[in-house]
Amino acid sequence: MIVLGIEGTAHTLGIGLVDDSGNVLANVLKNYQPSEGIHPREAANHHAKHLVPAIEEAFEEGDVRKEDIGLIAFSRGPGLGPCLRTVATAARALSLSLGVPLTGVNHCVAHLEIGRLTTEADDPVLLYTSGGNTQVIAFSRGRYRVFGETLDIGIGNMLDKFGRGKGMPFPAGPIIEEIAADGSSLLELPYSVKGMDVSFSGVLTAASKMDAPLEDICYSLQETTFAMLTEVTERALAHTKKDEVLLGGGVACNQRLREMVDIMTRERGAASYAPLKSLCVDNGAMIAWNGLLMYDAGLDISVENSGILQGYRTDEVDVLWRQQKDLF
C-alpha cells in the first residue's frame, strides 16, 4: 500500500508518498516565505495555492498514480489553525474522492517516527527542536512522554525573531549558523534551565540588545541555547535509562547542535542519530509514515471525526504501534 501524507502545520506545505515497506517514494516541499514572521492566513493561502501542483509533482516524482493510493494521512496538529484546516480539508476531499481511509497525525510524533524509520535509533530520547516546538520526548507506558519542554517560545522561533531584528530573511537559523562559524568570543547570556524545562525569551531579549560583533553574538546565542538543550536531554537520557538520542525538527539541521549532542552521548556511552536534513524539517513523508503506523494499529478516523487539534499534545497520542521494552 502507498500512503499520501500532507503536512501543513506552519510555513511548510509537504506532500509525501511512502510505501508499506518504509520507502520514501516522494517528498515534495513548498515553503511560504514571510517578510515579517508567519501570518497564519497568508500561509494557509499559500498552501491552498500549491496543494494540487505539489500532489501532482509528488505523483510524478514517485511514479505513482492516484489509483495506487491506499491511505491519506494529514497533520492534525499542533499548528496554526488556518494552515491545519486547509490541509485537513484537502485530506478529507482526497479520502472521499479516492474511496480510501483517513488518518490524522500528531506532527511531533511524526518527527520521531520518521527518525526511527530512517536511522538506526530504536527506542531513543527525542530532542525535538523546531520553530513552534521544543520538547524532550521518550516512549514510556504506551505514550510518548514529554520529559522537558520550552516554557515560552520554540528554539526555532527564537532564532527567527533574533534574525528578523538583525535584518535577516526567514528562516534565520541557517544564516545565524553561518555567521556563528566566524565567532570566537563567548558572551554572557541568560542560561535558563528550570528543572527539565527551558526558556528562550530572556536570552532572546539579551542577545537582541547586545552591543558586540554580530558573529560573536550569533556564536554565543548558539552555544548557550544548545548547551541548555543538551543538558536537559542528558538528564532525560539518565532518567529513562535509554542509550540513544534522536534529533528532529528543523533546528536539528544545525551542525553545531548535532556536534554538542554527539559529544554528550559518546561521553555517556550512548549514541546519537539524526535523519537526513530533508526529513528533519517539516515534510509530508513523515506524516505518511506515521499515518501508516496508526492505520495498521487501528487508529484511522472517519471524515466526520477528523477535526483539527490545534493544541494537540505529544503525550495525548496512544502509541498502539509500539510495545514497551523497558520497565520505566
Given for the second form:
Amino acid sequence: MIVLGIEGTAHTLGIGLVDDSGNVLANVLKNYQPSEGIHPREAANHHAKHLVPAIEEAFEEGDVRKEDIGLIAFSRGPGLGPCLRTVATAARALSLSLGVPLTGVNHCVAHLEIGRLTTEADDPVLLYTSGGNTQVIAFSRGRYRVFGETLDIGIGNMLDKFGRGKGMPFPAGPIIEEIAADGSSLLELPYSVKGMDVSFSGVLTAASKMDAPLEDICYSLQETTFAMLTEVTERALAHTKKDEVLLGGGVACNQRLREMVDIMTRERGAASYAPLKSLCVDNGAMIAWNGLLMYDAGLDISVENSGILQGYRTDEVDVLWRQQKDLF
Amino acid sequence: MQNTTLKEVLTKGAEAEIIKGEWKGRDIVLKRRVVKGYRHPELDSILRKERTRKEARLIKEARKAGIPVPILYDIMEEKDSIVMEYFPGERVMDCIENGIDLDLELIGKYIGKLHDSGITHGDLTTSNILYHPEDGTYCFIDFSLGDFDADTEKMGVDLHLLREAIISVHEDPFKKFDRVLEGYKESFSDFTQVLNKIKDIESRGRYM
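Could you give the coordinates for the form predicted in complex with its partner chain, as opposed to the form predicted alone above?
Now the complete complex, all chains and molecules, led by this one.
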C-alpha cells in the first residue's frame, strides 16, 4: 500500500508518498516565503495554491498513480488554524474521491516516528526544535510524553524575531548560523533552564538590545541557547534512563546544535541521530509514515470526525502502534 | 578539603557525580559538577560555580529551617564541589517497595516546613528522600533544581512530582500520598492554594 501524506501546520506545504515497507517514494516541499513573520491566512493561501501541483509533482517523483494510493494522512495539529484547515480539506476530498481511509497525524509525533524509521534510533529522546515548537519528548507508559519544553516562544521563533530586528529575511536561523561562524567572543546572555524546561524571551530581548559586533551576538546567541537545549535533553536522558537522542525540526539542521548534542551523548555513552535534512524539517513523508502506523493500529478516522486540532498535544496521542513498555 | 579520600562513585547524574569518601574518619559524599564539553568553556565554568554555590546555600538554609538534610562540610569552589555528610539510608522509593513502614505524615511535615521557609526542592521524588531504618530518621537530598523564591507553581510542582513518584510504582498509592498531605497541611498554613495548583499542573499533563 502507498500512503499519501500532507503536511501543512505552518509555512511548509509537504506532500509525501511512503510505501508500507517504509520507503519514501516522494517528498515534495513548498515553502511559503513571508516578508516578515508568517501570516496564517497568506500561508494557507500559499498551501491551497500549491497543493494540486505539489501532489502531481510527488506522483511524478515517485512514479505513482493515484489508483495506487491506499491511505490519506494529514497533519491534524498542532499548528496555524487556516493552514491546518486547508490541508485537512484537501485530505478529506482525496479520501472521499479515491475511496480510501483517512488518518489525522500529530505533527510532533510524526517528527519522532520518521526518525525512528530512517535512522538507527529505536527508543530515543527527541529534541524537537522548530519555529513554533521546542520540546523534549520520549515514550513512556503508552504515550509520547513531553519531559521539557519552552515556557514561552519556540527556539526558531526566537531566532527569527532576533533576525528580523537585524534586517535578516525569514527564516533567520541559517543566516545567524553563517554569521556566527565569524564570531569568537562570548557575550553574557541570560541562560534560562528551569528543571527540564527552557525559556527564550529574556535572551531574545537581551540579544536584540546588545551593542556589539553582530557576529559575536550571533555566536553568543547560539552558544547560550543551544547549550540550554542540550542540557535539558541530557536531563531527560538521565531521567528516562534512555541512551539515544533524536533530532528533529528545522533548527535541528544547525550544525552547532548537532555538534553539541553529539558531544553530550558521547560524553555519557549514548548516541545521537538526525534524519536527512529533507526529513528533519516539516515534510509530508513523516505524515504519510505516521499515518500508516496509525492506520495499522486501527486509528483511522471518518471524514465526519476529522476536525483539526490546533492545540493538539503530543501526549494526547494514544501510541497504540508501539509496544507498551512499563514505565521507563 | 584536605585529607579526603574518595572511594566510590555512587551515581552519575546529568550534571554532577556523587562520590562516596572519607574525611577524618567520617563518611562523606562529594558532589562534583562535571565539565560539559558541549558548552562554551567560559559559560560552563560560570554555570558550575553559580549552581554549586546556590545548592550549598539551599542545603544550609533548609537545615536552618529544620529540614533533615546532609550536614554541609565544605564548598570547594575551585573544584565545583560540595562535601556533605554521608547519610547511610535507603531511598524512600525502595522502602515503600519493600513494605517498610514509613512515617509519611512526617515526610509531609518536613515538606511543609521547607515550603514555609520559602524553599522549593525542584526534584522531589521518592528517590531524593532517604530513610534510615535503625534510628528512624529521614534525609532530603539533591537540591540542584531548588529555589529560594518558592511560589505556588514551584511548590505545586514539588508535591506533584512526589505524588507521581508514589502513585506510579507503589501499592495503595493514593492513601500513601494522602498521608503525606496530612503532614503537609499541619506544617504549612498556605496549603490550600498549593493543593489547587497540583490539579492545575496535572491537567497540563506534564512534569513527568
